[in-house]
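Just one chain follows, in the form predicted on its own, and it is written as C-alpha cells.
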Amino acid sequence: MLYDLIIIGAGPAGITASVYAVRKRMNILVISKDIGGQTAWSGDIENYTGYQFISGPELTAKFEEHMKKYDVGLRENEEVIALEKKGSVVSIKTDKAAYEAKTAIVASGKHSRELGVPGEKEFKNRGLTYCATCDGPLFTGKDVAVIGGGNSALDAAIQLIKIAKHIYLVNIKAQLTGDKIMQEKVRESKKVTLLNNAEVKAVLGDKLVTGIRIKEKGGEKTLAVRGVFVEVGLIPNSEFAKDLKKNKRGEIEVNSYNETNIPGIFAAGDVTDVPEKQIIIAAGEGAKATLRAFKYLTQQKT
C-alpha cells in the first residue's frame, strides 16, 4: 500500500500530526516504539494549556485516547531503521516490515543520554534508571542520587521528594539550569542536598547499586545511595534518517514549515533543531508538519 503520509513517532508531535492528518482525510500510518515518548516519563505538568495540573502518564493517556478516537492506523513496538526517498516515494524500513508513502513526518523524539562511567551498564535496572516516573516508587524510603541540573533532573528530584528518604542532586555545572520555579521547589525541600560542580566518576555496587563516586573541587568521595536516576540530557532519535541534514547535536534541521532538505519529508518535535523542547511546542510543530505535508500533496497533484 502507498500511504499519503507515514508518521514516525507517537509522542506529542506524532500524535498531533496524526489527528490533523486524519481530519484532512489523508491515508496515514503511524509507526512508533511506544506511545507518549518523553511525555510518558514526565512527572507533574503545570504548563500545558487547558490543564492547570496533569501528570505525564495522564496526559499521554489523553493523547492516545484522542488519536484512537479517529481510528488512526498504528504500528506500535516497531523501530524504524531506515528512511530514504526513491523518486517520488518515501521508503521506510522497520525491524519488522517495510512501508511506502508519498510523504513522511519524522517525529521520533529523543532518548536519554548515558553517563559513560564504570558501573553504569552493569547496574542499569539494578538500581540505576533513566526514568523517575517509571521507577521512583521502587526506592521508597531510600537514599538516592539524581544526576543532572536541568528541567529533567529537577522534575525527577521533585517526584522523588515524595518517595525517597533523601536525594542528592549531583550537577556537573556551577549552577542549576532548569526553570526557576522548579529550582525553588527543590531548594525548599530539606530532603534534597544540592552538589554543584560535582562529576560522577563511577556507579558502585554488588548485585544492586550501593553508591556512586563523585569528584568535587576538594577531591573524590562516595555517596551511599540505593538508587541512581540519570537525567543528563537527551539524544535525538535520528540515526535512521541518514540523508536528512542535521546539526552537530544530531537534530534534524527544519525551516519554519517543518520542511527538511528532502522535499516530501518533514520533521517535528524534539528530534528537530527547534530551540525549545516542550510538550506544547512539540504538539504545535506536529500540527504544522501535517498541514505542510497536506499542502505538498495538493501541489503535487496539481
The other form holds:
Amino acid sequence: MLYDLIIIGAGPAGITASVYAVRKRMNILVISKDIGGQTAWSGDIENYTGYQFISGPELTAKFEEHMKKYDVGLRENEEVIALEKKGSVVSIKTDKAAYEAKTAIVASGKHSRELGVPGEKEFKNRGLTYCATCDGPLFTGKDVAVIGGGNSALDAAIQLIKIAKHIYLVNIKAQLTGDKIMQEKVRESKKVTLLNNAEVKAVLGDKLVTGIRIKEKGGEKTLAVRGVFVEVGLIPNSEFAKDLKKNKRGEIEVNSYNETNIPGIFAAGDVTDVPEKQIIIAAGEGAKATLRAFKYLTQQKT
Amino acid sequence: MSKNVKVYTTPTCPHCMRTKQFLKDNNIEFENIDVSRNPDKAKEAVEKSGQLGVPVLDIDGQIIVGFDKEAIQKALNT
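With the form predicted on its own already on screen, would you show the form predicted in complex with its partner chain?
Below is the whole assembly, all chains and molecules, this chain first.
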C-alpha cells in the first residue's frame, strides 16, 4: 500500500496534521509511540485559545477524540527507526514493520534530557521520574527535589506544592529562567527551597531513592529526598531522519512552508527549528505541513 | 472466565487514563485503585511491581507496569 501521507508522531502537530489530511480526503497513516506527546505530560494549560483552563491529559483526550472522529489509521506503540526517500517514494521503517508513502510529515516532538549522573538509570521509576504530572501524586507528604530552573521545572515545582511535604528546587544556573509569573508562585511558597548554582552529582538510594548529592559553591552535600523530578530540557526525536538537515540542537530545519531539505518530506512542531515551542504553535504548524503536502501531491500529478 | 483485574493509578497520569479507557473499550471489568488517596495501596503497588510508577496492573497475579497494550492483551487471554 502506497499512502498519500504518513505522519510520524501524534502530539498536537501530528494530530492536527492528521485531521487536516483526512478532511482533504488524503489516504493517510499516523505512526506514533504515544498519543499527545509532551501535551499529555503537561500540568495546567491556560494559554490554548478556547480553553481558559485545561489539564494536559484532558486536552490530549480532546485531541484524540477529534482524530478518532475521522477514523484516522493509527499505529500506536510503534517507533520509527528509519526514514528515507527512495526515488519518488518515502520509505519508513519502524520497530515492527515497513511502510511507503508519497509524502511524510515528521512531527515526532522531543523527549526529556537526562542528567547523566550515577544512579539516574538505576532509580528511574524508583523515585526518579521525568513526569511530575504522572508521578507527582505518588509522593504525597514526602520530601522531593526538582532538578532544573526553566518553565518545566517551575511547572513541576508548582504541581508538587499541593502534594509534597517539601520541595528543593535544584538549579544549576545563577537564577531561574522560567516565566516570571511561575517564578513568583514558587517563591511565594514556604514549601520550596531554591538552590541556585547547584549541580546534581548523584542519585542515591537502595531499593528506592533516598537522596541526591549536590555540589554547591561551598562544597558537596546530600539532600534526603524520596522523589527526584528531572526537568533539565528536551532533545528532539530526529535521530531516525538521517538525511534531513538539522541545526546544532538536532532540530529539523524547515522553511515557512514546513518543507525540509528533501522534497516530499515535511516537518512540524517541537522537532523542528521553528522558534517557540508551544502546543498552539505545534498544532498550527501541523496544519500548515499537511496543506503544503496536499499542494505538493497536486503538483506531482500535473 | 473473566479475570480479576486491578489497576493502580493516579488521577493525573496520562498512561493511567489510556489504560482505563483501553479496558473499558474492551468491556473488561476492573478495580481502579487511586494510590494518591491511599498510601497503603501505593505501598502495595510498589511491592508488587518493585518500582514506583503508575499504572501498575495486576491481572490474576500477573504484574504489568505501564500502558503496555500487548502485554495486557496477552495477560487477559492466557
